Amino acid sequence: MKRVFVKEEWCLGCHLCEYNCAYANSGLSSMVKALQGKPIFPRIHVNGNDSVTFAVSCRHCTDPLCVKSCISGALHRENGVVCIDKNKCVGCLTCMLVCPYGALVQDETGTVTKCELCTKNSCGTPACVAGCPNNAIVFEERCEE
């Protein structure tokens, strides 16, 4: 299955895959009127620090915590990527604290958000790897986990 994953050689921390991720699943068709002024949540984070900077998203695991500890049942898995159905969490956040990448996060709403690997807004390329200036996000097949 594909997924996405860094090259931490090659980020340059700039954010642009957060600011990508944020107005891809805005839901609107302007990137200005989708996070001028607005706190952005995107499903990306670039963490590091001076010398080292790499972006966080979900690894889609082939076992994974999140799913087996989510007690409402939001957390499933769709053709290999792990999915949030948001009607049914219930904010816990105890798949937050499961994940050993930290790559689940609060929403606006206080429920849990997370890649999904742009299934749902996006034609083919997650917006992360689309947007990265420096190719340092890619989307591609790897070994399983």
Given for the second form:
Amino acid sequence: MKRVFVKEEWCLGCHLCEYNCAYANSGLSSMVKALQGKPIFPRIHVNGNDSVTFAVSCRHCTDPLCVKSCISGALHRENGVVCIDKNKCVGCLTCMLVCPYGALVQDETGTVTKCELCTKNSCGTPACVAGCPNNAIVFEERCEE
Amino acid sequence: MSRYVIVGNGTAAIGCVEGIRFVDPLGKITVLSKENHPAYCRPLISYFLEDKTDPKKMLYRAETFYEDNGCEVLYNVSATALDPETKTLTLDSGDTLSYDKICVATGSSPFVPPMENLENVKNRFSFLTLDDAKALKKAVKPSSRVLIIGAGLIGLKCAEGLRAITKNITVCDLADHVLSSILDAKDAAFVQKHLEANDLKFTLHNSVAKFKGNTAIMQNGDEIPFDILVTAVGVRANWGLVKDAGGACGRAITVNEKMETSLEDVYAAGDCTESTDISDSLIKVMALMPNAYMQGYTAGINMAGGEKVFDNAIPMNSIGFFGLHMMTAGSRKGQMKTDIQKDSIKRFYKEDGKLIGFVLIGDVQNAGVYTNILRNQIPIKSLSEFNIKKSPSMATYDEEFRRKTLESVVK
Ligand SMILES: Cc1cc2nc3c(=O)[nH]c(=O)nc-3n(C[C@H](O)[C@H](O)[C@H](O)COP(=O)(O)OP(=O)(O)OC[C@H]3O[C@@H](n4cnc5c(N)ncnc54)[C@H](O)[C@@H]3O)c2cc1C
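The form predicted together with its partner chain, contrasted with the form predicted alone above:
Full assembly next; the chain just shown is listed first.
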């Protein structure tokens, strides 16, 4: 299965991935309407420190702790992609307590949102990858160890 | 073909089914369900009170789960006795079932301390099952005065749910602060203020001496009239099957890392078991849904001949009340470091250079980074940074772990 991987030395820390993600998942056709003047809840985040930056999104673990820990049955896997049924999520945030990578966030509805590799929006393939100006984020198959 | 029996139909039972099926696609699985419902998300019963979910959405797995996994489920059936010699289980119907491997995943039952005249209180409820919640929801009206005994996680979740129906809710507890199992008094006071701002009333360090009709006479002499009484004092492990068969028990069923009990071919998982909390090496009942799943899954794999251990259990809670979130994990011992802001409290507990516990109230972003450090006993020194003022993130870890996580497929 293809996943998103990050090459930290190529990351410029520009945060474009965050904007592209929020836009892709907004369901709106206008980027301005989707992003301007409101808080956004991207599913990828640029983390880092003084010397390095990198984008972090769901790793789509092969044995995901978040799915095993979900108390509402909202988190599940679809063909390897860890997905969330927002309809079932009650915002208890247990997944945020167990994800070692900080890949889940609470959005404006109080429920949790996460990367679903753009399988649930009109992009079909990760918008963060397509829009990364320095190819620091890639979408490819790598073998499981 | 192996014959598996699972007693109980909660989270641990579902974990067990998934564990068995991971290894053995064919063996016969029979699930015994005392409750007349497919497995549902027990913690959601309070959300059901406030219409944030409904019984259909509360299902833990897809409607076709049992069929998809080739399980037979017997609803409204209780197991009454286990005989490890003959490998048979007796049911309340009088029937017996034989098994090759059995998993006891019977959860817990409400524990109600004796209170004078309690049995004569008419509108009295527990808060542990969907049926409890349905009955409670039906009984409570906007004008109802509710008294909840127990200011722990379950009592307060119940209070939050009922607040959507009525404003008249009083919670009492023998402890001198709310959530005494997960918070110390100072932090509890912060949370209590928030609960009071949402109209809940408290009487703490106080308990019911006796009931006079629909009035609770408290230890301190106060009289609290009510229409609805909820008892949420505590729970006790349903250990009878294993204990009566001579299996080892402490405060709950004793299991090892493979979820084996002391009886041959008898496994146990979930709230009915006790195991070692790795943050302080003490044996505890860690009655939490993630643990229940993990234990059930581990039991299932081992029952089916696979190999799996679950050896890093810690108590952990993520819970919110009226929009205020808190997360706690591990133990509150050792050396404490605190950061208090207007809307948040963070506390870390360290011992021997390792994180052994934390409490986060109000600011819980990326808390899983801390949980991971705690669970895997990663020395704090080896981290790139550990700054109480900052939210944790992938930048907290050392470079090697970070690169491995971001550049390869992780488990
Ligand atoms: C209101 C509430 C809120 C909660 N909130 C949280 C939370 O936020 N986070 C969290 O992690 N946990 C929470 N919990 C705890 C969580 O629900 C439990 O840890 C979890 O359900 C345990 O699963 P289990 O499978 O071990 O037991 P259960 O879910 O209790 O399932 C056991 C089942 O076995 C059945 N049974 C018992 N004896 C027999 C028998 N002899 N024969 C047949 N069947 C039998 C019982 O009827 C029951 O249906 C909450 C619990 C409650 C009540």
